[in-house]
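The chain below stands alone and is given in structure tokens; this is the form predicted on its own.
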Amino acid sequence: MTAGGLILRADKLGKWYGNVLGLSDVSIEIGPGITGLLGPNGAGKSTFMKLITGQLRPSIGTVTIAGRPVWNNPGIFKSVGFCPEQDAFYEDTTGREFLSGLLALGGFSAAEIRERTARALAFVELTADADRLIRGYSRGMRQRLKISQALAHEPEVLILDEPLNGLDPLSKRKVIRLIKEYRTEGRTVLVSSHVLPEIEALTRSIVLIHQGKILAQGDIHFIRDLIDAHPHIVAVRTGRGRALAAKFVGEDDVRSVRFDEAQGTVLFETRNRDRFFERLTGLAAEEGWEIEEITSPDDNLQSVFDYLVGK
């Protein structure tokens, strides 16, 4: 580790495919704890992942790990664990052998291998289901899975992309709470999202990405912060969505009120969330209306990349 615990560190990181830029002029460091890199969907997320686990060659720049470079330094994985976004699995093989496989390949002898293998499968909760085929598993058994196979070794650094995409809300609590267990003695964890309340869910560090920038890096309420300061989305489903949405009709920190009677849902855009759901619970509770669901479709993330764009 170098000097004030930094493990992680980019310099000047760029990738080309062709015409086609990837990640652009990256400079970043990147120590103890997690931190989320959150960005939308082709961001370049997964090119910096690839990049910083020595799987892509950079076309201009460096990657370091303490210190060591990471393209072409094998001895470097010992200290890397990495969950890729997509699956990769022997779908024929059992967990326990899947991940006793990748762990001879890590060179550890036979009694390292039943040690680490059970030890890693107890700590994603996959005992019971340890000598099941992968290909009975459940979307959420298969995402831990992954998950077990790029700690097993114990690294230093683990690297997480989208490991919460696509879970129920069940297995993604069961990811969250494992992904903040394995933070713990000093290690990094770099988790990557497009979806704002995930990473806030795991951290307060983030690192947004946009178009294959760095935009900013800092405290997650530095991004609540931009948020707010833009229309926010809201989605509220009752049975008395009509009433509901008389009552916001002409508020000032309302901007838009849309009634969709088929799917008994209210759409709000406003200016000032917490004064929304203040006077939200509020109205349901002096009225006695049940609230089925609250959602907010994408946490108007879209608009805080605009900004930081200058769009």
The other form holds:
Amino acid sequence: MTAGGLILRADKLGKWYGNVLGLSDVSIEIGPGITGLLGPNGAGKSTFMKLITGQLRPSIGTVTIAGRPVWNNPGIFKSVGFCPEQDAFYEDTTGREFLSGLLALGGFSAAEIRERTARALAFVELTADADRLIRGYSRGMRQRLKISQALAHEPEVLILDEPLNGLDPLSKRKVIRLIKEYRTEGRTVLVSSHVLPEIEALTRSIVLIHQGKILAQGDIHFIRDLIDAHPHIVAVRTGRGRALAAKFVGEDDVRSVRFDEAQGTVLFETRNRDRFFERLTGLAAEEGWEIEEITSPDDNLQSVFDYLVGK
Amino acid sequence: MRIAPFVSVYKFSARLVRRSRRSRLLGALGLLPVILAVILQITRAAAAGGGLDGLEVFSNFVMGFSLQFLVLLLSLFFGTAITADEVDNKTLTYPATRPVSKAAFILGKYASSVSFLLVLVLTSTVVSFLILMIDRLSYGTAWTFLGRSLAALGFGTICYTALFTFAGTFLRKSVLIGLVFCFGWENVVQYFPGTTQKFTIMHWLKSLLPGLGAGMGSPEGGGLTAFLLFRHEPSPVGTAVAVLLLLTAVFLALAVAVFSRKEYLFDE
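Starting from the form predicted on its own above, please write out the structure of the form predicted in complex with the partner chain.
Next comes the full complex, and the chain you just saw is listed first.
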């Protein structure tokens, strides 16, 4: 099969679960290459994934792949592979039986099934364990098997829902490498995650989703810039808290200074994190002040999303 | 619907059915008539030619147990599991994201479950018959009785499994509701007089049995199948077969229709 990188398009897509909003007014176009869908837990990533794989019917709007609607259109899955988030398998089958059974549902001949099963197992480094029951697989092996079923039929569009969830660092590296390898020949790969560094390790192209809405789409530098532009709280624990505060009060980039008596820290709110840290380390060196601890309690994705939606 | 996806689903599902714990557990239940037949035959042998007639035992106990309990229970657990297992185990995503229509999925899984059940129920019934009739195998009426009994059990498996496949597509507590249906409705209303009993599937199944109305009674002129046919007002065999096939087709069509339209959300 030639891989052409099909376009995945959502137009004014919305989904409600009764009165609960799952996704609202999402219009987006995802083309060849790896795109990261980034958002905190409960942002609507899984709802979006289920809508674009035809597991849910849109309440409003449309979702198409290569111009063809997804809902109740099984033919589309000849060119789409999906790796679900949930750790669910037919536990009493072996890895090989699991893959070959699902390939058979794709209409391949017996010889093709054997060949593709072997190739997919080798790709995810599970050949040696192919004939063991899945219930005996480790978490990392299960995750790799789940990915292999999504790409065994060599789809042009690969959709992965939280593929790195719950993996140890070694398994994460393996899976990241597998996903990057698969991107070749202009295929379209969409990966969801709630962890920014995971997405950064995979791609520069991201879509930010929060509270069921797409907040932004573009290069990952964009979100890094946002993190930098977003007023930052830095907590500094030192015995010279008041003296330190006095040094920063007059700085343009420092918006506020507070004392947390209970924690014994000074909280600085700054618009320029890099400049703040530069001055802080400089002062500590010049004055010989001992800095016990520096933490940035809001340096996480959730705070950026909160900032973006104006909380 | 194209046949190839149906066959693929059938093969895939047949392997899962054979391997499942449910099959092992309920498969053992399916062998119960054979075990009981062995015990009864030993008891009869110990009575030195006395005791119950083999055909009478087969009709009243084995058929009564198989038709009114075993087929119902097996069909309920396998039929409802066709979609419920995939939803509960969160594996539905895999077949749902393959180039297979929802009709092929439901019908392929139904066919694999029914095949397994038919082999189990019919084999166990034939073996029970052979054990109980070992000394009277040349008796022609007995073979006719066996044939009609197998037809009733076969149609029962096909029709009830279709009903519970349909129930499983839209009911959350389909097993519980199915149990009430089996042992409340089916096992009670079948004994109501007049037209009312025709509102049970069991009425149409029992119409397939050789009974009082069909002139296929006991060679001794006694009460063969009397237990099964108590208060039964049989319908013609042809009508019964037509109704059972129609009901099966309707239940399966409904199952496909519901499954094609419903969104299945996994409880997180």
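Rigid core: the largest C-alpha set superposing within 1.5 Å between the two forms. Numbering follows the first chain given and starts at 1. This one's a predicted model, so the numbers in the text were calculated from it and none came from an experiment.
J.: Following rigid core alignment, is the displacement of the R57 C-alpha between the two forms equal to or greater than 2 angstroms?
T.: Shift of 2 Å or more: no.
J.: Any chance the CA of G288 moves 2 angstroms or more between the two forms, core superposed?
T.: Result for G288: yes, a 2 Å-plus shift.
J.: Once everything's superposed on the core, is T35 shifted 2 Å or more at the Cα between the two forms?
T.: No, the C-alpha position differs by under 2 Å between the two forms.
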